[in-house]
Every structure is written in structure tokens, then in C-alpha cells.
Amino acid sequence: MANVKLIDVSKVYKGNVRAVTDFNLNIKDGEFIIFVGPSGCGKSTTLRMIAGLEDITSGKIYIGDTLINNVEPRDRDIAMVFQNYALYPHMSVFDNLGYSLKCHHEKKEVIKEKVNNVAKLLNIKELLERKPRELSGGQRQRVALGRCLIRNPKAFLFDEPLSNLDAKLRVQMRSEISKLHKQVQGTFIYVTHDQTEAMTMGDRIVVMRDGYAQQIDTPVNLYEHPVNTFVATFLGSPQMNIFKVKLVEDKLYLDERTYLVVSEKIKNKMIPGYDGEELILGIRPSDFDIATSEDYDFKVSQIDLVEKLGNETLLYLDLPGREENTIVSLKMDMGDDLKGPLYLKVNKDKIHLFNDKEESILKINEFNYIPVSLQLCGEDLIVEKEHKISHFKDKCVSEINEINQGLIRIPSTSFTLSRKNDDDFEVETIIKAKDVRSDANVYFAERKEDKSRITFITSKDEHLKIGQNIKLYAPMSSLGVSDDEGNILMVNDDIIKPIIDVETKRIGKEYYILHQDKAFVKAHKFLLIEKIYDLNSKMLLCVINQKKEKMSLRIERDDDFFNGMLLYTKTVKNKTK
């Protein structure tokens, strides 16, 4: 088995027609991967690019360490399983799955071997005598995946498989799928249209649309999660209620009377500097509740339609800042009746907030800002009288010859529950709220001492309650320094000096650095990022040119920077008269 990594994946057909537009994505060794999207979003193209069924517009496919763009798919060992299973009909099913070794020349005592183990893998033993058209669509799906499987490639690709299945045999041939990767441990690339394959297959998922990978995540994170409307809508059955509505002083306003008051958990998450704005929110049905005349969100006079499901109830009614129907799932035996006016409550601390672009404004803090005395003491600072931050100088990004207040920037992934070290910068707090990861737990906590928020991140076997007092511990190491405006002065390594301002411009697919001065250009032909620092709206680059000659840039922010990435100069002409 091998890992799988594209990138920046293009498929352009004729006419301009764009299927796939700068695809990045690594697939890890063993990892069930899987592309969701609506028709013609690009997912199929995708595979069939890596699969060698369709050539490459521009970008670089690696299986394993070899790139194969310009491999022959019968080269590429990887093995594919499409929608119409593509069996031979004159073949037997034992012929059907030893064809490809017969192909390569192997003994007939190891083709029949190899045949017999995958075929009580599969539970189709006793099949092995028939022909394609006497067995069923689940028998021959099965017949299709072994006819892979006996071959051990490095990656496994399928194109839409159970779509032709019927509802029934479409769960079972999933949860079939789902074990044998478990059992033979191997790289699955996973095509569909299914939401609920999707959710229930994968280990991660790529949601595409318009040729474009939208969001790349595991399953919860993609549910709870989502980057914009499209996936959060995209996602969940049946699909989350979009409302129009405004923030003002942590109250998103439906309509003139009907506000939802943000939770705590939501303050928490939201990014800054959309009090007043126009804002989506976003609802998902099962996060509506029935509650009392006493405490309620919503007081609804009229159920427009009720679907009995067994397992679950949905009312169509209508409520403030939706035009259409706003749908609610309830837990509700088939015979209980509502009558007279319902009252709804909503999980607030289960909204979901976007911004007119329809990208999320709900994001877990990076970083914790916390306010503190500083004093320079030769090349080091000393932080709030007792603790050090050893040379200091060698990692600032600016000149600094005094300072006496400022802000420590701390990683929320660098605080622990015990001090590891004597000097380890220590924050009393109490814990707000929680927000589950498919990986970790996140915790938003207050500082004590001056109400400020905190936001810390533990593994997924730390449990903490809400309301309780905690002491939390940072390394020195792990510390930034601001000053009082959030500008950062530090970096958490020696950097080399000086650091030289450039700025950056994209010229086709390559980045250059634009320098006035024809010797510097002619000194660094290419710069190769070996590190990078985010000082919020600028970046430090520390890069090393042909000649393994390091030294630090400062540009504008650009996200689509990363480590490994070549820049090249380009000389421009001084504006300055």
C-alpha cells in the first residue's frame, strides 16, 4: 500500500470547460478517503485523473514517492472498481478474479490459492463456478472487489460502486466495504454522490463543488464544523435551515420581536467585528427541541405538514427570516398528536453563524493574547517579574530598545492541566464551555484575574466540567510577545538579521519576490521556504537560496503560502522619483 498526494490538480477540457481547479489533497497510507459532491462537481474526473483515465491539465499526481503523471494506468498499481462492475460475462466468477494473474504469468497452484482466499474473504465461495449474469448486484459487486483485492495494489479506487444497488443492498455492501479495509488495512479512494456513504465510509471526506474542494475533514468536523453554507447544507438529512438575520449585543434578531440570545460557546468561537452586520444562520432540524410557554424560542400557531418516520417526526411550519418552510425533527412516538400552539426551543450552542460570502465567522482561537509587564534585561525579557524569555533580541522581528507592558501570545494547543517545567507562565481560570472535535476537546475558559477569555485544547481522554477552577501551564518556549496593539515582536526562534521587506506577486502558477536591486535577483535565482511565522497581517519567511544561503523575508499575509514551497525574484523597476 502507498500514501497518494496530489497537487494543485488541474482538468480543463476543451472549450475552456474547467472539471477540476487546483486540487490539493494527501492521502495517507491505510486512509479511506472519500469525494462527495453533486453531479459534475469534479469528484469522478479526480479519480479517473489519479487512476490514469483522464490526462492532467497541470499539477503533479505521487503514488507513493513516484510521480505519475506520465504513467501508463497498467503501470500504476492501483486497482479500480467501477459503477457497472465491468466483469467478463463469458468468465466464471474464479475466472473473473485469477484473470489479472493469469495476465502476469503466475502458476496456476498460486491462482488458485490466492482465488480461494479472497473468495472466503468475500463469502462467495460457493460462486465460483457460475457466470456474472446468475449473480446478484450485491454478488457481483462483491466478485468486483475481489477481482482488486488479489491483486494487493497500492491504492484502491471506486467510482460510485453501489450505485446500481438497491436501498437494502446499499447498507449492507457499506458496512461490507467498511470491513474490508479494516481487514486488509489498504489505501480506499471513495467517488459518491451519497451523503450517508460518505458520513458513515470514511475516515475523511472531501466535499467538491464546482471543481473545487470545498472543506477536507473527518466526518464530525465536517458535520459540526462546516467552512460555508455549502457544506453545512450540503450535509445532514434532511439539510439544515438557513434563516437571515442580525447580531446586535449577542442577539441575532429574526425579525423586529424574535431574537435567539449567543451562548457562550458561540461568543467564543465567533471572530470579532460583526456586531451590527447582516449575518446567516444556520439550523440544523434536530436541534430544535419542544419546550414550555414558560421558556421558549418560538410560539408557532400552525404545523404546515407532519411526517411521521418511526424513528423520528418532522414539522414544515413556518418561523421569522426564512421565506420557505423551516423543518423540525422531533423524537416522537408514531401515535403522540400536537395540539394547540407548539413552543420550540433551540441548542444554541449548536448554531451556526456565516457572513455574507457564506463562510464561516465560528473559528477555534489559535492563539490566547493575555496581558502582562515586560522589562528588557540585556538580551533577554523578563515576563511579569518572574519569569524569562532567553534571547530575546535574536527573535525579534523588530527593533525594540524599551517596553513595559505588552501581550503574551500562547498557543491554545500548549497548555497542560500540570507544570512540566519550574518556570512554566501559569493562568488561573474557570471553564465556560466545551466544543467536541473528532480529534480533541476544546475548552473556553475565563482568566480570573482579568475576565479574559481562554481557549485551551485537550486529547479526547481529558474531561473537564463546566463551571469548574483549573490552573493551566505554558512552556516559556511555546510564549509570543506582542505589543498593547497585537503587533508582534517575537518569533519562538533565533532569526537570521536583518530581516529585508519584499513584496510578492503570482505570475501564472509560480510566486515571485519583486526586488528593485538586479544584483539581489541575480544572487537568489530561487528561494526555497524552509519556515514560516505568522505575525497576523504580515509573514516571515526563512528561506535558503541555491547557494544555501538563509535569510528572512517579510511579505504582505498570503495563506497560500507553505514549507517546501519555491519562490523565484523578478526584478522591477523603482517607483520612487
Ligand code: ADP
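Think of the rigid core as the biggest set of C-alphas that the two forms share within 1.5 Å after superposition. Here the structure is a predicted model, which is why all the values come from computation and not from measurement. Numbering follows the first chain given and starts at 1. What changes on going to the form predicted in complex with the named molecule:
With the core superposed, N368 shows a C-alpha displacement of at least 2 Å between the two forms. In a rigid-core overlay of the protein, Y473 has its C-alpha displaced by at least 2 Å between the two forms.
Once the rigid core is used as the reference frame, the Cα position of I33 differs between the two forms by less than 2 Å.
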Given for the second form:
Amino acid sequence: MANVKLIDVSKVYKGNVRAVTDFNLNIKDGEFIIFVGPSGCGKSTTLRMIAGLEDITSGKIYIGDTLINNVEPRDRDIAMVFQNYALYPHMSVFDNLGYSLKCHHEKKEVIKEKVNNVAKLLNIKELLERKPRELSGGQRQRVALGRCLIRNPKAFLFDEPLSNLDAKLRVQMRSEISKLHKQVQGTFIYVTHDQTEAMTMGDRIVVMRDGYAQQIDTPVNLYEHPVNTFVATFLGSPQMNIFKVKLVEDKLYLDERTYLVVSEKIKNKMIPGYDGEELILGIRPSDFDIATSEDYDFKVSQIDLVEKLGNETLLYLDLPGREENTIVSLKMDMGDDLKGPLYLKVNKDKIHLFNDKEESILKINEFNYIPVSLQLCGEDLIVEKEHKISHFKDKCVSEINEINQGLIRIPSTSFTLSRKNDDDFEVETIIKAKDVRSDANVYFAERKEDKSRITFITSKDEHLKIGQNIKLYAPMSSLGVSDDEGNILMVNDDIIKPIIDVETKRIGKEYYILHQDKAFVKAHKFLLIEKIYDLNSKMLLCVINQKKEKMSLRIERDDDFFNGMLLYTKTVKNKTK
Ligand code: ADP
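Okay, that was the form predicted alone. Show me the form predicted in complex with the named molecule next.
Once more the chain from above appears, this time first in line as the rest of the complex follows.
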């Protein structure tokens, strides 16, 4: 088995149909990953590029350490299970299972042993003599799975394998495939448009829309912390209720009279700056509960429909802030005596808030910005009079001769709770809110000095309390520097050699770096792009040469560049800048 890595993968079909754009994913060895999304969002295309059934327009795909962009499908050592089982109708189940081994001239006894093992694993031992037409749909699907298992491939790809089965069988096969994954511990990549299938089977899910991966996370994290309204409403059944609201101080107004008070937890998770703005409020049906006339959020005089599902009751009713019915799910049998007004309460720590771009505003900052004093000292920069950033000028994205103040940029993932190096940058905070996620703890804190918002991520074992004072430390190598407006002045890490301004030119399918210096061209026959920074009108490329030396190049903006791309060098007579 192997890991599978997709780097900036895009697919454009003839007629300029963009099916997949800039897809990045690192699938771990043995992981069960699901691609889910509505029809036409690019799931199958992505899977087919991994399988080698479609060319990759740009980007790279690795299986294990091997770049497979130009490897023939049959040499990629992966197995694909389709919805139409593609069994050979004239062969017995035994022969169908053993066919690929036979083609590889495997000995008869070996074939027999392997077929028997796989048949035992899939519970189809008694079917080995039958022909495919003598099997049920579920049995055929099992044989198709067995045929893949027998080859012990590097990864299994599934393209909607259960969509031809009836509902009952689908549920059964779903759990069988999950069990099988645990037994063989293989890398499984599974495409479905069915959100229940996705939520119940995958270790991680990639939610796709219009060719873009919207969010990649565990089922629980996606359900509880969707990054936008698309993910929020796509996962979960019945769907999340979406309301138009206006935030005024700590109240969310659904209409002029009806409002929900924002809880302390949500207030502390919210990105600041949305007071007075129109927002989108999301409430899952299960986050409503019955309340009393003394303490309630909504008073409802009429219920349009009651659906009793046994373990839960769904109510369809009208609330302000949305035109359609709101669905409320109650974990109880409501009985038939729903007379008089109904009082409802909302679990206010569990609401979701999105801005007018439909992006969640309850999210962790990718970077935290802290105002600091700055001082140039030769080639170095001194932060807050005591922390040195060596070779600052070399790492700057433009020439800087004077600077007194600015912002340092600290990634939320860079903080530690204890000092690791003497010169670590220290931030004093108070913990304000906490999210327990399936793989990490997320903390929303306030910086003591200026009450600005600091977010950070810790492992699941670190338990900090709300209200606790915490000192956070960030290694100097993780810091970036911006001016007061947040424009990047210096990028962090990686950049150890001076930035060189270069021109690039596309010749045929390849990109060349043009340079007048023959020595440069000779020393760097080709350069591999490791990382790209966006500098508004320009781009900064962190590259390594064939001797594994790092350097950074600044070029005019060109969106066709991607991580992992190879650039070649070429001497030009004209002086380039
Ligand atoms: P999904 O599997 O999510 O339903 P697909 O990957 O099949 O989506 O398709 C993504 C997009 O690419 C769709 O707009 C589809 O019409 C288009 N597409 C798929 N295959 C081809 C093809 N062979 N030629 C042109 N367009 C295609």
C-alpha cells in the first residue's frame, strides 16, 4: 500500500471545460478518503486522473514516491471498482478472481490459495463455481472487490460502486466495505454523491463543488465546523436551516422584533468587524429544543407538518429570516397534542455564521498579526528591540531602507505552550473559547496587551481552560513580517538565499528562466518550485536546484505556475532585471 499525493492538479477538457482546478491532497498510506459533491463537480475526473484514465492538464500526482503523470494506467499498480462490476460473464467466480494472476503466469497452487483467501475474506466461498449471471447484485459487487484485492495493489479506487444496488443492499455493502478497509488496511479512494455514504465510511472527506475542493476534513469536523454555506448545507440530513440576519452588538436580528443573543462562546470565535452587517445564520434541525413560556427563543403558533420517524420527530414551521419552512428535529415522540403555541430554544453555542461571501466567520486565523516595533540593523531586522531576524534584507519581497513599525505574522499552527528556543517570540493571552475537534484542540484567545484575537491549535492532549492565562511561544523562523496594512514585507522559513528578479518565458510546454549570466544558467540547469508566495502584482518562487540548494526568485504574476513544477534556465543577451 502507499500514500497518494496530488499537487495543484487541474483538468481542462476540450472546449475549455474546467472540470478540476488546483486540487491539493495528501492521502496517507492506509487512509479511507471520500470525494463527495453534487453531480458534475469533478469527483470522477479526479479519480480517473489518479487511475490514469484521463490526462492531467497540469499539476502532479505521486503514488508512493513515484511521479505517475506519465505512467501508463496498467503500470500504476492500482485497482479500480466501478459501478458496473465488469466481470467476465463466461468465466466462473473462481476464474474471474484468479484471472489477473493467471495473466501474470502465477502457479496454479498459488492462484488457488489466493482465490480461497479472498473468497473467505468476502464470504463468497460457496459461490466460486457459479457464473456472474447466477449471482445477486451484492454478490457480483463482492466478486468485483475480490478481483481487486487479490492483486494487492498500492491503492483501491471506487467510482460510485454501490449506486446500482437497492437501498437495503447499499447499507449492507457500505458497512462491508468499511470492514474490509479495516482488514486489508489499504489506501481507499472512494467517489460518491451520497452524503450519508461519505459521512459513515471515510476517515476524511473531500467536499467538492464546481471543480474546487471546498473543505477536506474528518466527517465530524466537517459537520461541526463547515467553512462555507455549501459544505454546511450539503452535509447533514435534514439540511441545516439558513436564515438572513443582521448583527447588532451581541444580537442577531431575524426580523425587526425577533433576535437571538450571541453566546459568549460564539462571540469569542467570531472574526471581529462584522457589527452592523448582514450575515447568514445556520441552525441545524437538531440544535432546536422544546422550551417553556418563561425562557424561549421562538414562539410558534402554527406547525405546518409533523413527521414522526420513531426515534425523532420532524416539525416543519415558519420562522422569520427565511422564506421556506424551518425544520426542527426533536429527539422524542411529540404525541398528537401539539396545541397552543410551541416554545423553542436554540443551542446557541452550536449556531453557524457566514458572511456575504458565504464563508464561515467562526474560524481559526491562518495567521495571527501582532503590531511590533521594528528596527533595521545592517542586513538584519530587530523586532521589539530583542528578537533578531537574520538576513532580513535577503528575505524581503521588495527593497526596504527604512522601517519603524509593522506587523509580525504568526501561523496558528506555530505556537507552542513552552519555550523551545531562547529567542522564541512570546505572546501573553487569555483563553476565551475552545473547540474540541476530532484531531486537535482549537483555542480562541485574546492577546493581553491589546485585546486582539489570537487563535492557535494544540494536540488533543493539551487541555486549557476558558479564562486561563497562557503564554504562547513562536520560533523566530516561523515569523513573517508585514507593513501596518498587512502587505507582506518578508516571508518566513525556506528562503535562505537572496531573491533574484528574473524573467520567464514559455517555449512550447516548458517554462524557461531567462538570465544574462552564463554562470547562473550553468549552475542551475533546472529549478524545482517548492513554494509560491503571492505578492499581489508579483510572485515569489522558492526553488531548489539539482544540488538541492534553495533560492528564491521573483517573477511577474503568472497564474500558470504551480508547486512541484520544473523550470529550465536559458541565457539571453539582453540584460534582464
Ligand atoms: P462528477 O464525477 O463529480 O459527477 P465529472 O468529473 O464526471 O463530475 O465531471 C466534471 C465536469 O467535467 C462536468 O462539467 C462534466 O460535464 C465535465 N466532463 C466530464 N467528462 C468530460 C469529457 N470527457 N469531456 C468534456 N467534459 C467532461
